[in-house]
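Shown here is one chain on its own, the form predicted alone, set out as structure tokens.
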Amino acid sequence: MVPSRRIRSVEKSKTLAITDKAKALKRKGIDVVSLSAGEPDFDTPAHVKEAAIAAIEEGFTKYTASTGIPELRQAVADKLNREAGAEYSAENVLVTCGGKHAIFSSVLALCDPGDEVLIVSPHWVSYPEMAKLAGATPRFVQVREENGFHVEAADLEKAISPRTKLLIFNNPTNPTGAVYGRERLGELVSVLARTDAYVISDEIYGKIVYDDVAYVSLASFPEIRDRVLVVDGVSKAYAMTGWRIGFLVASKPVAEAVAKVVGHSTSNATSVSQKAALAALTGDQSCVTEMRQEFDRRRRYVCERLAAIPDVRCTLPEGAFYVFPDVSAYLGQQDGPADSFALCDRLLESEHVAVVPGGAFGMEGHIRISYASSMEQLERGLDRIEAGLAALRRA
């Protein structure tokens, strides 16, 4: 069997191939700490999995508009509204199979084969990767460590070029935790209001924020919210990974381009999931205010754990639930791992702990951990990461 050439120019998911080596591990027999997966270990709040179970019982289980159900679209409308100052009704609203399918649905809606989508990085793997499946170019805006991990407006200018069709742009984001305020945002608007570029602003960890920061959504900048395509979903804020409900917020002929795409590869996402969303948006919020606190606590014990080991760099997140620790003093050495892929590779064969190399998303010399695991996993992981490291250091 010879796979397309769109399915050959693509790679595999990293943080699913070290998930599922965790997995395979823990078959056998081995204890592997995981910390690899952005999947909060909290349970689905009472009230959403009560909401869906009366949708079982009252027989919600048909198909719904692939769309979905008005009063969602609805709620996710007036959420935004609420948020960013903005007008939009249920019309602007698509619900989908995740974020994810939200995301890939809008960049096969929006661009052609020679376009360039621009994605700041580092980045989640499967940006670019969904780029190249719509025939798209991936190209990338570098963001550095001394800025935050934020991405300057002079270089987000510098890297649009005339085939930029989209911009993939992630707040709070995904590696890093860095997170945009209202001031930064307006820098990268003045740029981005001077071209015809789309930009998807992928927002799924915008209630996951700490201290002082304040989630700004994209969408608050009425110059360029005709072409920003807001993507959200209750996969983290409500711990409702499996549930499979993302959100897409855009203007009316945006929304209708990329509801052909829904409708020709989902038809609806499940109807009895969606329930459960209109609760989670809808119902009592003190959950995810609970799980914030947590996530918040496990956050600063983390970054002091890292920041104990020599070497080792770690930048406080600002936002959802990982963080990004420079590791390059522990690369390149003799007899020692390469890069983040072999350090990575090698903390999970000899010390059985799962986290997720910096190169996989495109920042080399760091590797990822999530911290949306129990604080015991966590403990016992850092502890294994700290004697991996150590052994590299007397080798």
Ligand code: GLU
Second form
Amino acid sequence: MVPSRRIRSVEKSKTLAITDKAKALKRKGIDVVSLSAGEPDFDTPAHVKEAAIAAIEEGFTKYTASTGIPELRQAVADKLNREAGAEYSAENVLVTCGGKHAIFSSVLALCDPGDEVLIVSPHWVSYPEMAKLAGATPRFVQVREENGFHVEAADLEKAISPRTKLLIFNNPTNPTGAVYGRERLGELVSVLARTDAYVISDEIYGKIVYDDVAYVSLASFPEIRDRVLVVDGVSKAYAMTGWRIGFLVASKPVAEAVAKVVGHSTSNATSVSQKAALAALTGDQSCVTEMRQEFDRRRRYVCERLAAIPDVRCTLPEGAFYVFPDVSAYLGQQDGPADSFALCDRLLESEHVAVVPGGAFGMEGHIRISYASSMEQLERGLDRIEAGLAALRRA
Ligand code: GLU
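Could I have the structure of this protein in the form predicted in complex with glutamic acid (GLU), to go alongside the form predicted alone above?
Below is the entire complex, every chain and molecule, led by the chain shown above.
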């Protein structure tokens, strides 16, 4: 079997591959601690589940409009209007099968072969592969750790070329936890306003920010709003990963173009899940606050544990639920792992702890640890990471 050139050009999703490998080891009876996928361990809130059960019992089990049910589209528009001072209507919104589907459909709707997709890196593993699947060429603009993993406006300006059709930007950021406030965003917007590039702003972690850091949507800037595609969803904030509901908010011509992709690929997001997502967005929000407080406690714990390991450097994340420590001191030694991929293989095989190599996100020398797992799993996982690195020091 010879797969298409398109498929031959892409990598498997590393986050999913490692998580699957950890699950396979668990099925064999091995006690694996998985800190790989960004998946909240909490149960979906009860009122959300009840809305889904009611939808099933009422027979709400048929196709919906392919753009999503009107009341959910309106709820998404209302939410973003409140947050960004914008004036979106339901027609600007598409409901998709997860945030991933919103991004992929948007890349497909916007990009032609020969177009460049500029990606702020380190980046989520799927962005460059989505660009390649659309026949476009991924390019990267690298952030610097000493800058808190934030991209500089000057670096962005240098990286944009006449062929840049699209920028993919993620705020709060997976895997680094960096969050861009209004001032930093304003600097980037002043660069983007001088181009005609579209911007996908993946804001799926928007509700998960800590301390006095505030989430500001890129849709808050009217000067580029027509070219901004905001991606959000219920997976992360409401512990609803399996329900597969994401949203896209964009100008009407863009939303209509993306709707063609959605219409031909999935028809519509699951009817029952849409009702559940509506309950999540419009119901009591205290569940979001409670989960965020618990993520915050875990964030501090993981960073404290990492700080106590010799030669590991860790920037305290401002948002999302990942830490991205620098473990480069443990790489490239004789008989030791050559890079972050080899280190993660070794941690999984010898210590039975699953984490994701920084190289998969475009930054070698780091690993990504998800703290969306329970405190008990984190304690055990950190014990194993500590033991695995100690063994490398002794070797
Ligand atoms: N977005 C999550 C992560 O980065 C889930 C897995 C995936 O879709 O990549 O771990």
